[in-house]
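Only one chain comes next, encoded as structure tokens, the form predicted on its own.
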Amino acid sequence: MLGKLMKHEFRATGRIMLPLLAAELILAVLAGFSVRGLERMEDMSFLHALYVLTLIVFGLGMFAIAVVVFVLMIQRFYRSLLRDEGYLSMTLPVTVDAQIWAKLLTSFVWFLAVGALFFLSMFVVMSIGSYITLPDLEEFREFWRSMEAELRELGVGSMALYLFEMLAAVFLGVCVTCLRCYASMAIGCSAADHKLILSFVAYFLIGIALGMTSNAAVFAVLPRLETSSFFEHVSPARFMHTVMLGNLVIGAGLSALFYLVTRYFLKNKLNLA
């Protein structure tokens, strides 16, 4: 049933996101040609202003897409579970967990798509605007030899672990972002009145609690690290893995906490009136 819910979510969100992603790629091509045109021009003209305007629109478009995917993530959860559509959603033969996971995984895919779009768009702009060409064979061999030396020094196992940790950190980062919003909205919509205001209040109170907790943890740990010989006996690679593991544990803990809060309020405290 989770697959069917996600299919419905992608249909509802794809109508907005896919045209925006396609439009931004087209703008990336135009921005690349604008960069190339600006390099050739020596004086101000209408064409110069048009090139500059294209680059500005490209940058604003990327920012707008990031805002849209965030707003869409909030809107889909709010409208389909906490507004009038919630009467229908909560009567479907699916669990609350499936409803939450469908929204969460769909949001993750779109956040990932926006991130991929950013790198692809920048590559397109640089490729067209700076005349980037594929390196010749000798340059490629030299690059590969240097990469082999770096990988040999770091270790394939350590490199694979870094990659896994980075992917897991991206996933948990999106989960924390989405589930914090979900939990705030679920708390706010448990009230009879002023649901949106209470949702914003819950979001900011959660932020304050997280800030105080992180500051307390930093003040508790830093003095011990400064007075210990921790850094003398730990290699830089192991230290980085330790930091990444700590971030993953924190991300997983916050995701679980926000998920349980969201689930509890949706199952026991939801007020659709």
The other form holds:
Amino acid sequence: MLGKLMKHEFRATGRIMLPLLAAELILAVLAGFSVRGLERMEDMSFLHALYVLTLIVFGLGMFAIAVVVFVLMIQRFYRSLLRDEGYLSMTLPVTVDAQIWAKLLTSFVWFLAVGALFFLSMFVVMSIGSYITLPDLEEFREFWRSMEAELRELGVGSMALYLFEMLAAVFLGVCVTCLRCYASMAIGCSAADHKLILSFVAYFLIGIALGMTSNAAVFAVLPRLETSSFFEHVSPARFMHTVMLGNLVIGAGLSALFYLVTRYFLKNKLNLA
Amino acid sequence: METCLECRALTKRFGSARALNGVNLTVAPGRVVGLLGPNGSGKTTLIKLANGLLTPSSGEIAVCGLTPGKESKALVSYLPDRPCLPEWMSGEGLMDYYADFFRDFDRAKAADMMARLGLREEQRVSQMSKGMKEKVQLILVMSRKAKLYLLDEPIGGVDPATRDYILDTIIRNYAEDASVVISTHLISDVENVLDDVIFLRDGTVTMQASVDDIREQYGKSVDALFREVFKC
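Beyond the form predicted on its own, can we have the form predicted together with the partner chain?
Let us now look at the entire complex, which starts with that chain.
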């Protein structure tokens, strides 16, 4: 059933996201030609203004898509599970887990798509604008090799491993962001009235609780680290990986916590208006 | 034969307010039951509990012997008291949606009913009038071969002609071993299609009887009895 839920979730979101992604790619092509045009143009003219305007629209478009994907993630969960549409979706013969996963995975895919669009459109702009050309990929490979060699000399470890850890951190970051919003809405909408306001209140209270917990953890750990010989014996590579791993563990823990809160409220405290 | 719906000492509290208070009732297969009571008597709460949209504060509720959940939802066809169809979907998309999630959904039957009512499959919900949305919702619900139909105010807010059509659709389309629970306070309109009635007042069942027994025992219609029992 998860597959079917996702199919319909993609139908609901794709009708908004796909045209936006396509439009931004077209804007990237136009922005690329604008960059090329501006390079060759010396005097101020109407065409000059048009090129600049295209670049501004391209930049704003990218920002707008980032906002839309975030708003869509919130809106789909709120509208289809917690408002009137919930009378249909929450009476489907599927588990609450499937409902949450369908929303989370679909949002995740769109966040990834927007990330990929960012890099792709940058590549398009630079390719057409003649800043880089395809053979320059070899230069990138050379850059990568030299970076790896330098990191190894410094004893900081593999660049590929860092990249993997960073990507994992980004993935978990998206999960934490989505699930924190879901948990806040599930809590807020369990009330009889003022559901939206209470959802915002829940979101900010979660933020305050997280802030207080992390501060308490830092204050608890720092004095011990200062008096211990941890920094003397640990290599820079090990230290970096420990920090990254700690970050991933915290992300996974928060994701699990927000997931369980969302699940509990949807299963036991659902209160459709 | 297993009951379609059973409540034992079912209580639902919202804060300090009791929406349902120790409700005991059973709905046997093959019956059309009117869940009757004034506004705020707990009809919608009871239906939401049967659909798993609310959890009981205490007591038990079972649909075909199952606690409300994934399995029971496959057996229940639910018409809520408000429009709940996604506005961006078309009639065709909605039929795809129902066919994907409900094995007992008869797509051909739904398409036929839509055609007979002059509803275009390609029309989006957002382009439909309130009455059209209610009809589409009812068609989807009644195109399932469910064990229990829970219809919350199916005729509220529609014109008399549509009201007749809706009741006709309900009676024509449920299977013999299935039960239909109709929640309403428009009793005179539904009385002719009911086998049994359940009177709810302030979250408590005050009467569960067959329509024939009521006519025989009280010598009056269900509507007349309701007016007498719930006189303000």
